[in-house]
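Presented as structure tokens, the chain that follows is alone, the form predicted on its own.
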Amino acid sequence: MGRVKTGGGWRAILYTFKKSREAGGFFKLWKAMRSKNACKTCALGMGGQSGGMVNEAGHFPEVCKKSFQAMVADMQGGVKPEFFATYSVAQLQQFSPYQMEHSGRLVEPVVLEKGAQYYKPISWDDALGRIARRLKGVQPDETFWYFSGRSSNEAGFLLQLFARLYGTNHVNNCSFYCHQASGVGMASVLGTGAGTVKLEDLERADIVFLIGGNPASNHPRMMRTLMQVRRNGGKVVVINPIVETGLVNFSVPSDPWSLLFGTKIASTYVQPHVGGDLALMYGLLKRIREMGATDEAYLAAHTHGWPELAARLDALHWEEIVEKSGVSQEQIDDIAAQYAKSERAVFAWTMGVTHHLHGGATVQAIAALALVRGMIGKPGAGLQPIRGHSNIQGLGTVGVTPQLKETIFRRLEETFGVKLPTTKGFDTLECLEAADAGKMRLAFCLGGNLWGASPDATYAKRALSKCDMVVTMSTTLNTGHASGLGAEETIILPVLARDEEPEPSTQESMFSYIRLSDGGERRHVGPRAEVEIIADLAVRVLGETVAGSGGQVIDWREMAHTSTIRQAIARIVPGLEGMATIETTRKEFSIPGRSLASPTFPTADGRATLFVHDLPAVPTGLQLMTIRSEGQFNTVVYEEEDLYRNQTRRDLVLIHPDDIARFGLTAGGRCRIRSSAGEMRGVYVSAFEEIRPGSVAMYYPESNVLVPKAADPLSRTPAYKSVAVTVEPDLIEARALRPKPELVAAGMPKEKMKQC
């Protein structure tokens, strides 16, 4: 069909029919998508009690390719019994993320024992018995617990409660690898780590800053909102080192006019250096001050630190700003002028901001840019990190964090009459560092792909291999099941998908909106509900009940029911009181106090705090940014093509033609890429004019072997998007980088098996 020149459009509609065939027919997929369950992919909040394909504002149809991809993956056939007997671990390590995902649904527990080359099926009783014995045989702080944002509030709350009553605070979620810098940065400024706007605020904005993100690929439903902003006469300023097709033009399939004629999304598009966002924010701050466009009364009444920041801006030279941002002063002046005229501005960003050694500082600077014009605490304006996983924010809300908020800690102890550990809980990187030092004996993962998501893949593999046991609760296979292995045992526990759960569960959108998912009929015999597994394990380790002081009792059998867990959450977590009755009232709700309609902030004195920063030096040489493709969600690869970037494979590097010439490379040829963490050979060179010269891009998680484990000091988020690399021609023979085995999988369509 030729080069893609717009996002969405007729291709997206045709893709719907393609996925329908894979799912067994259009009406079968339609029924699944319309079930009353929150979307399984990003945190924009589709689904819930209004039925699938409905957003928080009640608009229908709201759906995207990511939604279809996740649903069809869950509708796969089960992994065939002979699969694990056919493929050794060494062979599984040669599978691509795409192949692992399309191997079928996991339907029975499996274990890889020390010295064995193959996983083998085991019973649920055997699997949980092995895990319980390991937990009883080690010290609690020799274990760590990792949570995926795809799980429910109920599962997250229950597992963190079990881990703490077991005796450890090594409780962390995948946000440390994505938006932890957003939460830490915003909380330090405003006293809250959640976005300050609702969905309707975003639609009412007259200017939206979209910084370091590509929602056309990663959060497609947001494109309808951006379309609406443009139709209302608003502006969209995109800041991204890559000119992304869908951010230039997007044809919203659910809107006839947009489908036929397309919608221009970006009114201004600027390409800074990779990591140049902090300098760019300071340039905008300086220019707004020079223009006299700051709201001095607002700053005096509602912030601390403006005199210090103003002095820093006055002393900052434009030459430094331009050099370190990579953006001309004329461009900065133009964007600042647009901002100065706005009345309702929303600042939104994703991991292009957070995945740097100064990610937390950049979030603080974005917040400062909003504050200097009074754009936080008014309708239609504010801050909104664009979160990935559909419940990543909810897990943080219910206590999945190394250090509990004081109120939650106190209420947990009072409600259950227990004493919780007060030892320091490790973040995700600290857990891996402790494992590499031989201080961790067991890793327990509630979903996700810890190995695949971690920086420095070689190091992560070594660290996990020093744990006696690694346990993962999963719906399908991922690369971590082949490479993130324990020394003695690796166990995979098959779980039900969200729309298969026997009891309702809840999720939180990135707009702090609590959704209720009804669950549904199981597609396979064998997988179990997450809360059922956690409660069963707790019984085996802690006993059927935990007796607290004052006569309180935690009955783990009762805690296997999501309704019981919600009653506890409603009593313990501020703002979630409505969860006590949500199953009966079916009333979904916004968490009180999250969106800020007035400039009174949840800090000790109600004021925000402005911070002053030094601007990071301009990196020398090539800078690698790891990226996701249009056919991908986090570490899960649903399709190997990257449609909007016109790429048909993943074992490549996107590099500007000028850099191809500068480094003696050949478009379509092979290259060797090195960083301080590792190297990749035989990588295809893809000439890509849309990327800023001096920057290169590669697909994650395959390129994580190149990403050092250095992290932002404020948030401990690794710098996945600012990796110094060298690129040189490679004379490796032209051959496939991975063997392409015929998959023994019930769920993979024949055409996909042939491709593999």
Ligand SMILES: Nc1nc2c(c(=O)[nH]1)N[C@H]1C(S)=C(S)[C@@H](COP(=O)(O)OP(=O)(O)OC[C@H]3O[C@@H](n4cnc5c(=O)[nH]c(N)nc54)[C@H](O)[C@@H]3O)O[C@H]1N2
The other form holds:
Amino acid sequence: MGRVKTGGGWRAILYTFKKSREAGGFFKLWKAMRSKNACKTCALGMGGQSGGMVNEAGHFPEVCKKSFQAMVADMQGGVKPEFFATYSVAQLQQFSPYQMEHSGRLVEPVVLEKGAQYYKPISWDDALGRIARRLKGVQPDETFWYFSGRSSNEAGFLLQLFARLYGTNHVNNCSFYCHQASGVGMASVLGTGAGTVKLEDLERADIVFLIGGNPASNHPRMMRTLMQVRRNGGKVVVINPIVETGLVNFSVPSDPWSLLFGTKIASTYVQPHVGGDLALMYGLLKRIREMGATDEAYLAAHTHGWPELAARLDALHWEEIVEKSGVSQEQIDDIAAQYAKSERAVFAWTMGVTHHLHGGATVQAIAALALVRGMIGKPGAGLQPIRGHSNIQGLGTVGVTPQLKETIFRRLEETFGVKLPTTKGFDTLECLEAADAGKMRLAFCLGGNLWGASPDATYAKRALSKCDMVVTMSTTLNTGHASGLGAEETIILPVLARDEEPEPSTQESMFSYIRLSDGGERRHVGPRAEVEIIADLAVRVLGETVAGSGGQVIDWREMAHTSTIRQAIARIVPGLEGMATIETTRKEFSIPGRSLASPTFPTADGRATLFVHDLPAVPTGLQLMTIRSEGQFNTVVYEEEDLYRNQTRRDLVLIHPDDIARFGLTAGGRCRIRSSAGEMRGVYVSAFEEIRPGSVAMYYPESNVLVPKAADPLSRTPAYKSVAVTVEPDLIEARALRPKPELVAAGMPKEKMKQC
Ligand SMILES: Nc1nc2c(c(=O)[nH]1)N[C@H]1C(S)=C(S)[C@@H](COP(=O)(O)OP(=O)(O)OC[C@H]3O[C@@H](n4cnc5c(=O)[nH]c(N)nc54)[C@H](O)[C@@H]3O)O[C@H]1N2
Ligand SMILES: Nc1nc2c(c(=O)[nH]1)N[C@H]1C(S)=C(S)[C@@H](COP(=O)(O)OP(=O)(O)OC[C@H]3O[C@@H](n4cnc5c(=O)[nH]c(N)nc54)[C@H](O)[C@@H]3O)O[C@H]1N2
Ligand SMILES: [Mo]
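Alternate state requested, the form predicted together with the ligand (shown: the form predicted on its own):
After this comes the whole thing, all chains and molecules, with the earlier chain placed first.
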């Protein structure tokens, strides 16, 4: 097929049929997709009790390639019995993320012992026994517990409870690499870190600002909503240094008209400098003030800090704004004029905003821009961080954070009559720092790929290697299993996917909607449900029961049942009372108080706070942003191609032709890229007109060797999208640098192996 000029469309539909062949037939895949389980990919929250491919507004069918990919990946065969004896760890380290994922479903626990070259299968009893012995032999604060956002509320709640009763608060989740800046930024302004709108609000908006995200690839079902906004006569303003094909034009597969003729998504497209968003928000704020379009009555009644911010805006010069944002004054005027006319504006953003040293500050400024026109606390308007993982928001709600919310902490202590640790809990980077300083002995990961997701891959590898033991609970292999190894033992525990679990579980969408997943038939004999594994481990470490003084006894064997865990969650977590009966009533629900229908904010005095910032200097030299392709889900690579950006490989740098000339490179040639953290050689130079000159882009996780571990002081989120780099021509091919592993075994289909 030729150059892709629109997102979605027939390609998405054809892809569905292609995937169904891999899954053993269309009807088999259709059945799996229609089962009553929350979708496994992003946090838009499809599925649940209305059945798969149905959104919160009840619309069907909501088709997305990503959900098919994730489903088919879970439907693949088991890792072949000879796999771990065939490939040494040295060989596995040469596997690409794609090859790891396509090696098959993990079906038995495996261990890599000190000095051994190969992982070896062990029994569940042996695996959990080894972990329990290590946990008993170290201080609780020498352990840390990392959660990816794929697991259920029940598994998340149970594991954090176990970790705290064991004695540590070093409990954190991948949002420290993701939307932490949104949570912290919004909470500082509004007293809540959750989005303030519902899905329907988004559709009713007359203008949507889409800042620093590529939902055409990463939240494809959101495209239907954006289409609806345009059809209603609304506007979509896209702010992104890359002109993303799918944000210009998208063919929504489930809409016949859109499928045939395509839908224009962006009504205005603006390309700031990488990291220029904070300055751009200040430009818009200043212009709105100059136009007299602020809602002074709202500001006076519902906010603090407007006089200070207004004074700052008045003192700011347009030259500074234009230079630091990279956007012309005319374009800022134009967008401000559109915003000034709006009655219902929604501000939505993703990683292009949060992955910067000033990520938290930019979120505060976005919130300020909404507040100056009274856009928070009324229907059809508000703030919406577009979350990543399918249950990342739920994990935060049920207590998977270093510091528990005051109410949850108190209710946990009262309900169970226990004393919880009050020591400081570390965030994800602090845990790695402590590990590197030799202060961590055990890392326990519920899903995810901690090594692959972390900045500075060399450093992350070293830090993990200083832990005696690294444990992950996983469905499939990823690069972390080969490169994020412990010094004495590394253990992988195979788990059931959400739709294979014997008991129901719950998830929370980015619109704070609680979904009930039914579970389903297991596809493999060996893996166990996450809650069962956690409860089994707790029995081995803390005994069958924990009887505090005066509270309810925690019976860990009972806690292996999700219904028991839900009862505890319903008693302990404010807003989740409905969890107590959800299994019988099947009533999914919105968490009360999250979407804000009036401008009374959950702060001490009900008012929001406006913050004042200095605008960061424009970085000199090239800035690298590390981004996702259309064919990957985080560190899992399903397809090597990036459809909408018309790329067929991953070992490349997307660079503007002007920069190719400026740095003496050749399109289609190789380059060497260096940063303060590391270097990559033999990188393919891909001429890319759609990127703003001065910015270059590479795919994560491969590019994590280049990303320094510096983090936003406010939120501790790494600056994955502003890495100062230098480029120069190189004669070596990256692929030539990597010895090719002998690919024989694995669950990988033959034609896939050829692509590797
Ligand atoms: N297919 C797929 N879907 C996913 C995921 C996936 O890996 N694959 N991951 C899930 C997760 S966990 C998350 S967090 C989300 C991520 O979803 P996104 O945030 O959309 O993903 P990224 O590729 O990290 O960031 C992409 C966009 O940010 C822009 N950008 C980079 N720097 C800047 C900047 O300084 N300013 C602005 N305005 N824009 C910038 C890039 O040009 C790019 O379009 O997606 C979720 N859904
Ligand atoms: N350079 C750079 N680095 C980044 C980013 C970036 O944009 N640039 N993005 C960051 C972001 S936003 C995020 S969220 C992180 C993502 O980082 P992580 O969440 O740590 O990584 P994932 O790739 O989602 O983890 C995938 C693994 O989860 C396991 N898994 C899948 N389903 C299940 C399940 O049901 N249960 C269990 N237990 N395991 C399961 C599989 O083994 C799979 O290999 O990466 C961050 N790192
Ligand atoms: Mo994320």
